[in-house]
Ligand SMILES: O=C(O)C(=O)COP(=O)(O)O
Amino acid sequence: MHKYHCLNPIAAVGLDLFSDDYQKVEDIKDAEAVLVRSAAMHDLELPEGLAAVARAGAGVNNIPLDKCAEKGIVVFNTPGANANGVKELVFAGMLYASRDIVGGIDWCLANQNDENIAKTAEKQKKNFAGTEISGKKLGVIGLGAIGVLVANAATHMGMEVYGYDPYISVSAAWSLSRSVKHISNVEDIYRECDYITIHVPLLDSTRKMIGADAIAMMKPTAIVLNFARDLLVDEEAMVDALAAGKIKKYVSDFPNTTTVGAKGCIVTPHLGASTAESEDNCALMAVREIRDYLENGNIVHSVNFPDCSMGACMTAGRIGILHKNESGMLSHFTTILGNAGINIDGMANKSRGDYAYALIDVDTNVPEDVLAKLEQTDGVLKVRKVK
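Would you share the structure of the sequence above as one chain, the form predicted on its own?
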């Protein structure tokens, strides 16, 4: 019986995918797997029996990735599951920034008791006039699941779209519309585009990538949209530029004391993935990842270990070994198994940075003493008997 714990409410459509071999537990210390959305895990005590964490969403800044890796805990996320929900909100942000819709709504509420509001509105509406997005230049920084959807949809709305991503995947490249112009220098987007939307992960290399120098290149009519992570933008520099009239608007989905209420800032309360469909999609993907790992040993969409899959487990035995990415590890594993008279039917080993994962199919049940020898090998983090 596999036991799982939910640190946040997870959509029932996902939890329903668990078979009768799974039991939901109320205490994380009893769990083999954890599902989480936004709950902070950095200060949690992670039990020895914990094998996997699945984040029902893309960002994993609430999970201690290195700590998990050192304990042999595989962390998954659900890339692309909420992409459409975020894409739609990006376009809402463009429209809110281009036309003073919020100001117009506020005016209507403030004048709701005016018996002649219809006539008054005809006189006042010029105060909330804006511009259309059709025919404007959109720069998309980051062409992952969300960026590609935004870029492609923008072409159908009549926008001239520029895309920048030096690390674009083959899958994303195939999905990208031919109408999107691939840009090799991000500064061209800063200089040329009317709208700039950022869709990259938060890394040391991307932290505050849109800073004072980038903002200084932009048009005074430029609108910057940030539905990825607030720390991708130097928001102090952004607020200063808005106050000085150097750019037009900044739209962010991450409220904080710097941007909320500041001139030119339109801020929403982290609504990007807050749709029933996105929550369902994330839950479904997270549960499938957990099941595939616990039942087959396969790792797909991990953020701290390499992806490694050998399909459904059809052999007499399968073991998964999470280990440091050091030379000679595989020879240690094969020697231990060989000395025990265990024949290897198939094997895959993948590495990612400091960590690696070996998935080994064998022709017999692996005894506990052999598993213990594997786990006692220097550099081994955790050994799982899948079957």
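Shifts are known only where both forms have a C-alpha. Source: prediction; values computed, not measured. The term rigid core refers to the most C-alpha atoms you can superpose between the two forms while keeping them within 1.5 Å. Residue numbers count along the first chain shown, from 1. First, how it differs from the form predicted in complex with the named molecule.
- With a cut-off of 2 Å and the rigid core superposed, residue 44 has a Cα displacement that reaches or exceeds the cut-off between the two forms.
- Segments of 3 or more consecutive residues in which every C-alpha moves by 2 Å or more between the two forms, counting only residues present in both forms and fitting on the core, reduce to a single one: 38 to 45.
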Given for the second form:
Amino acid sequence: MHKYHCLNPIAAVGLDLFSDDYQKVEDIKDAEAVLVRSAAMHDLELPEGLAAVARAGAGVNNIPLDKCAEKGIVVFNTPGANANGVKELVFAGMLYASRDIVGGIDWCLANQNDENIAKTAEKQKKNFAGTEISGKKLGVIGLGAIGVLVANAATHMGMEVYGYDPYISVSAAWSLSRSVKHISNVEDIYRECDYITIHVPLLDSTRKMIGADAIAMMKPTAIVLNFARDLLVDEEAMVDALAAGKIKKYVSDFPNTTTVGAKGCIVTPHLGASTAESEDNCALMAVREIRDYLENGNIVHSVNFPDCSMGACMTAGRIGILHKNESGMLSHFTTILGNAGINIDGMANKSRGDYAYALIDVDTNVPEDVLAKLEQTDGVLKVRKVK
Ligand SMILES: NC(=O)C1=CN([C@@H]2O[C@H](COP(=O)(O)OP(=O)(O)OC[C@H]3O[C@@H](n4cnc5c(N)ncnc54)[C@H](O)[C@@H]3O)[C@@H](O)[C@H]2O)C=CC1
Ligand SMILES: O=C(O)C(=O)COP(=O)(O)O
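Moving on from the form predicted on its own, kindly provide the form predicted in complex with the named molecule as a structure.
Next comes the full complex, and the chain you just saw is listed first.
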């Protein structure tokens, strides 16, 4: 019986994919797999039996990836599964920032008891007027699952779209509209765009990527949208620039004490992926990833180990070895198995940065003492007997 724990509520359509061989447990200590959305895992004690964490979503800054890797815990995310949900909210943000829609709604509510509200509104509406997005320049920083959808949709809204992503994947590049202008210096976006939207992961290299210098380059009419993570932007500098009228609006999906209530800030409560469709897509993908790993040893969409897949096991046994990406590891494994008289029928070994994974199909059951020898090999993080 495989046991899983949910650190956040996960859509039922996904959990329903678990077969009768799976049991949901209330205590993470008992879990072999964890499903999570935005719950912070950095300070959590990770149980010895934990084999996999699946983030039902994109951002993994809430998960200690290296600590997990060192303990042989494979972390997955669900690339693209909530991208459309975020894209749609980005357009809502652009439109909310273009006219004072929030101020207009507030005005209506404040005047709800005015019998003449219809007439008064006609006089007041000029206070909430703004501009259109059609014909404006949009800069998209980060052209992954979300950035590509935003950029492509913006071209259909009549926007002139600038795209910046020095690490763009081949598949994202194929998906990107030909109308999107390729920008190789992000400063061109800061200087020229009317709307700037950021869609990069939060990493050490991207923290405060939009800093005071970048903000100083922007037009006084610029609208910045942040549906990625608040720490990507120097929000103190942003709030100062807004107060001084140096830029027009900052739209963020990440409420905090710096931005909520500050002049020019429109903040939503992390709603980007909060749609039925995104939640279902993420849950389905996360559960499939966990099942494929626990049942077949396959790694697909991991963020701390390499992807490595050999389909379903058709031989007598299969083992998965999570190990450091160091020289000589494979010869240790083959020697240990060979000395035990175990023939290798098939094998895949993939690496990613400091970590690697070997998936080995064998023609006989692998006994406990052989598994122990593999586990004791220097550089081995975890050995899993899949079959
Ligand atoms: N508001 C919300 O509810 C949601 C927020 N997010 C956030 O959005 C981020 C992006 O999500 P996806 O598009 O699905 O991820 P993704 O991994 O598909 O795309 C990220 C893109 O950023 C690019 N990138 C990395 N460093 C860069 C840099 N320095 N400059 C320019 N580009 C850079 C990568 O090459 C990649 O193409 C997530 O990491 C997460 O933090 C994601 C989903 C929901
Ligand atoms: O997928 C992401 O990166 C998100 O930010 C969505 O977070 P959530 O699953 O809504 O807590």
